[in-house]
Structures are given as C-alpha cells and as structure tokens.
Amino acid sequence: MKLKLYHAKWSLCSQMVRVAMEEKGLSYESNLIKLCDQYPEAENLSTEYLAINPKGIVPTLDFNGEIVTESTNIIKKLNSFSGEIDIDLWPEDVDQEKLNTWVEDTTLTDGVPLGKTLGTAIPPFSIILINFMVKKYLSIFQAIKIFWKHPLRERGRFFLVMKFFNIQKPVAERCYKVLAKSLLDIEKNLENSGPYFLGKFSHIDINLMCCLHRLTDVRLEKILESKELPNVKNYWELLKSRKSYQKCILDFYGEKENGDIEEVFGPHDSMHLEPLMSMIKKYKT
C-alpha cells in the first residue's frame, strides 16, 4: 500500500489527516504545498497540483493512484487500512450520530458559509494572519493572477480583496455567537463522557484538536483556561499530551509560521478576546 498525502504545514484540514495518520500509525509520502495565500510560488494552482486536485486546495490523498479528497472523507479511508496501532477512528461503540453531526460540525467543509458551525467558526479569527501574509508576501500582479486562476471563484476574490484592505475582524465578529455556543457545547459534553469527548478517542478528538490549537495560533488560548469551561481546560491538556500533537502539528511550523505568529501578535491577546470571554460568560450563566 502506497499513501502519498498534498498538505500544507499550517494548513487546519492538513492537520487533521497528518494527526489521524500518526494516531493509525501509517507512513506517508510527504508532499508539502506551498498554498497561493502564505507563498508566491502558489502551488496548490500549478497545473500539477490541479491535476490531482481540480479545487486547489489540500489536503489530497493519493491511495495506490486513487485520490480521494477533504478530511472527513480522507480521515474515512485512513481508518479502514491497517497500521501499526491498532485504533478505530470511528468506533462502533459510540453514539453515531452525535460522532457524525461533531465531525461535520468541526470540518472547514466547502460549500458551508464561515460562521455556521464551530468548524467554519474558527478559521475567520486566523484572517488577521492570512490578511498579513497576503500584503506580506504576495505582489499586486500575484494577487490578481489568484484571482483569475483559483478554481473557487469565491477564495480567489477572498485573496484579492486581502491584498488591499483589512477584513478579519468584522468577518470574525459575525462568529462570535458560534464559537462560544461550541465551546459550552463542548463543556457540557465532556460533563458525562470522558476523557475523550465521546469516552474514546476518537475521530471527533483530531478535529477539536486542531481546532482548539488553532486559538491558540490566534493569541485566544486563555478561553481554553477560563474557569468556565473547566471541562474544556482538561479535555485540552489531554489533547496536548498526545504524540500525534507534537509531531504533526507543533512539528510542522517552522520559522515562517512562527515568524508571522509573532510579528502580528507580539506579546499581545488577540482583540476578540475580551468580548468571546464576555459572551461565554454571559450564555454559561
């Protein structure tokens, strides 16, 4: 069996797959897309990249020349093969539906608007980096050349747009109510389950685990640790002290992504912090 996965280092659904390969114990062909938005080399819209994957986005796994496309589904098929640790990603023993709707509910699904769900909710607060990144390293002509070229007409507008004005923090207000409804969702949850968010790990817990460190990319960490959400607190250590965390996360980011992190934030929380913490407070009571 050959696995050869297209991602990106910060990629949230490259994430995804990266931990639920190391969670399975399966070795991959690495292939790391330098993505249209964070490098001017924009590969994931080379004629290449497109090949394989017509949308030009990652990730994409290539399974014996079968390509197989968006996390949730390439998550699927990572769980039927058989690695070196022996884990059921989408065991029979738990409450499916509830597995299925959280799975849904924490994927960056095309198609879904930003706001809608936790999954959708959470990458409109990594605008204000991807807005840096943008005027940072993309020129004019590049922008507008992502504009023409990206097969999804609406991320290249996205981009153009980028390049000229500052947009995350009104696009991220809009998900205010979202974000902070999923998190005590969360919290309530993990009331009467444990330790993982349905007793065992399991699909669900890659997805909050990306998801949740993406708040920390974002300088919003201090909800994770908000007397709130105790329950949260701990499920997130929990997460933290996973290998597959270190290795296929933390791992991934480089000077670049650590460069850019720092450069936006500095020291500084994020700006939506406050008013999240506000409105968490105001629905927990």
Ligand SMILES: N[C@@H](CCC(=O)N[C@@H](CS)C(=O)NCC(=O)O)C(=O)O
Given for the second form:
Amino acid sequence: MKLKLYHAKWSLCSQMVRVAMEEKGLSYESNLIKLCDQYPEAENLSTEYLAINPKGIVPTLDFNGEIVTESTNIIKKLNSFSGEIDIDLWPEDVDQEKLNTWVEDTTLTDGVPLGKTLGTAIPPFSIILINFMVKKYLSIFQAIKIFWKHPLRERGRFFLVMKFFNIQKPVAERCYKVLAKSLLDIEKNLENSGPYFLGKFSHIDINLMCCLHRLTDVRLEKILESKELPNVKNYWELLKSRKSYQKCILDFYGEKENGDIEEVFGPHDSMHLEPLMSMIKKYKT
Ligand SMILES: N[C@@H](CCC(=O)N[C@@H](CS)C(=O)NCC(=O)O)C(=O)O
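Output the structure of the form predicted in complex with the ligand; the preceding block shows the form predicted alone.
What follows is the whole complex; the chain from before opens it.
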C-alpha cells in the first residue's frame, strides 16, 4: 500500500490528517505544499497540483493512485487501513449520531458559512495571521494572480482584499457566540464521558486537538485554562500529551511559523480573549 499525502505545515485540515496517520501508525510519502496565502510560490495553484486537487486546497491523499480529498473523507479512508497501531477512530460502540455530528461540526466544511459550527468558527480567529502573511509575503501582482486563478472564487477574493485591508476583527467578532457555546458544549459533554470526548479516543478527538491547538496559535490559550471550563482544561492536557500532538502539529512549526506568530502578537494575548471569556461566563450561568 502506497500512501502519499499532500499537505501544508500550517493548515488545520492537514494537521488533522497527519494526526490520524500517526494514531493509526501509517507511514506515508510527504509532499509539503506552500499555500498561496502563506508563500509567494503558491504551489497549491500550480498546474500539477490542480490536476490532483482541482479546488487547490490541502490536504489530498493519494492511495495507490486513488485520490481522496476533504480531511473527513481522508481520515475515514485511513481508518479502513490497518496500520502499525490497532486503533479504531470510528468505534462502533459509541453514539454514532454524536460522532457524525461532531466530526462534521469540527471540520472546515466547504459550503458551511464561517462561524456556523466550531470548525468554521475557529479559522476566522486565524485571519489576523493570514492577513499578516498575505501582506508580508505576496506582492500586489501575486495577490491579483491568486484572485484570477483560485478555483474557489471566494478565497481568491478574500486573499486579494487582505492585501489591502485588515478584515479579521469584524469576521472574528461574528464567531464569538458559536465558539463560546461550543466550548461550553464540550465542557458539558466531558462531564458525562471522558477521558476522551466519547470515552475512547476517536476521530472527534483528532479534530478537537487541532481546533483547540489553533486557539493557542492565536493567543487564546487562556480560554483553555479558564476555571469556567475545568473539564476542557483536563481534556486539553490529555490531548497535548499524545505523541501525535508533538509529532504532527508542534514539530511542523519552523522559523517561519513561529516567527510570524511572534511578529503578529508579540507577548500579547488576542484582542478577542476578554470578550470571549465574558461570553463564556454569561452563557455558563
Ligand atoms: N473542507 C476541506 C477544507 C480544506 C482547506 O480549506 N484547506 C486550507 C488549509 S486548512 C487550504 O488549502 N487553504 C489554501 C487556500 O485556500 O488557498 C477539508 O476539510 O479538507
């Protein structure tokens, strides 16, 4: 069996697939793609990559020549393989409806408006970083080229607008409620389950590991340490202690990734921290 993964270092959906690979003990050929919003090379819009994934997004799995796209489909496919580790990421003896709904809701699902689910409410908080990278790494000419070339028209438009404006504040503000309520839902769910979301480790925990990690990238980690969310706090510690967290997420941060985050935030917390904490308190009572 030959597995080839096209993925990016700093990409939520790529992290999810890498973690699944590691949890299953599957080895793969790695093809790192330099995304158009982070590097002038814009490898995801190259003719070669578009022939593999016509939407120009990552991740993409090539399994013996069969192409699988969309992180959820990829992880489901990987789960059907036997790797070196005997683990079922989609256990049959857990609540299937809950598993399905939460996996769906913690993915960056195409067509779901930003901020509708947890998986689409987290990326808007990263816009501050993407906005910064677009301004720093892309020339106006490159931003215009992406606008014309990106198969996902809305993204092309988004990246071009970012070259000239800072759009993160209003977009993120629209996601406060969903993010706050989702964290409280996780908190409540963990009260009756544990140590993982459905008791045993599953696909949901992979998605949540990556979503919660993204909060640390955008300096919202204090939410995960808050006294309003004690179960989330323990759960987050547990997720961080898995080998896959270090190997598939942290180890992919290089000088560029760490440098960009440092340049954007310095020693400061996110401007969204206080309002989000107040909202969590409000909805908890
Ligand atoms: N629904 C897709 C979303 C994939 C996606 O949006 N990937 C982002 C990185 S997390 C990407 O490729 N961005 C580059 C671009 O849009 O140009 C999945 O779950 O795989």
